[in-house]
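Next up: a single chain in structure tokens, the form predicted alone.
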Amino acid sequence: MKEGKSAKQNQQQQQQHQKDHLSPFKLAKLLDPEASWDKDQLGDVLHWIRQVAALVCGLLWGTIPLVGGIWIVLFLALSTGIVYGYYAMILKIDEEEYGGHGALLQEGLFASLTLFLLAWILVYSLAHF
């Protein structure tokens, strides 16, 4: 009898976990410091925030026509500042639970640098040549 109850409870917990994991993402959670995040969800959110910043900066840098390596460094600093500000000041999470500052700040960094350079070079080349 006890095995049946524990199996049933275990099954209910698994179903609840699947519902939580597969439930539609709510935008209100992005700004809620009380929301619970698992490592994958937070990593995905930080990754996509960085991608949006990369696309916006790349399009802006190419349109203005900015040239030079200092603008790459500025993008990296701006992108890292946005990600840090988001998880430290808006979400107020304990970064040690997610692997420390290094792991969180590195999330999506190289993909965003690639997207930034691609957008910047394409817009600059198409608009100014």
Contents of the next structure:
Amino acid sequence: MKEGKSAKQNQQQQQQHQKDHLSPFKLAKLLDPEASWDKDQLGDVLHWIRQVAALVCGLLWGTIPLVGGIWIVLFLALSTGIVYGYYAMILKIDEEEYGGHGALLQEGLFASLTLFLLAWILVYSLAHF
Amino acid sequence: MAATPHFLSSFKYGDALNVVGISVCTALVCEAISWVLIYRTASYKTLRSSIDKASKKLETMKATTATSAASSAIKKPSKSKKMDRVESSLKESSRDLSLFKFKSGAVVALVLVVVFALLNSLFEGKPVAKLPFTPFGLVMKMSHRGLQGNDATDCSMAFLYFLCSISIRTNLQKFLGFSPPRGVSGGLFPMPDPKMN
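Mind giving me the form predicted together with its partner chain, seeing as the form predicted alone was just shown?
Below is the whole assembly, all chains and molecules, this chain first.
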């Protein structure tokens, strides 16, 4: 029974060690131009980058506040630039392998636009009225 | 508990937070219902798996065809037939998945209708937020729905709820792994799973 318990503990420790080992590996992959990417994985990363950009821009512009439709266009340009800069300059991937620029740049676009508008409207309404 | 409504009433547009809060709860409830009726079933998992496999196979075949375009013409017709077979299999699986989700999605649709009717009764005719831009066209029709006056920057519950629905539900589905497979969805404006909206 004691042997069984210690074997189980060893297994748990190994799994924990693997988990700890994997987390920095996963983070390093996000900035590694040599890493290989599955289409779905890359799409998900680009999606979440857009969402974070949308949230930050919405919160910031609602706080300042920045007013006017032009800021929607600027947000779209900024978030697109961030996504393009990430996959073209940091990851240095060949976009043709992943469906072209269009497919990569449209990942999470609409959701990020609505999230940006939601954050911007909420902060603007609550902080300035 | 009584402190929360008092805190919200200190904001002129505190109702916006109520709308967002209700949207978040609705999104969670809808995904829970979807998980019970759809995502945990063996049929869904099988269909999803076959769509993912067919999509990947089709991509590989297209990439191979593109790189060997200069090679012998004899191989081309058989490869093209094989690609057509995979593509039609993918379309069939996508159709089956849509049909499967449609049947179960009626329950979620009912929940969404009830919640929207409830919000409408609570906030009809009342601006719940202020827009930091002047909308026009279709956007203005939605953002000024049911509101009095000519101030285009008044925001109705319908528009705010629309923004909440798309942003919260899309990201929640993505986070939980319930997004439609990439072989099925696409286009510039991918909505959260259409059968669930």
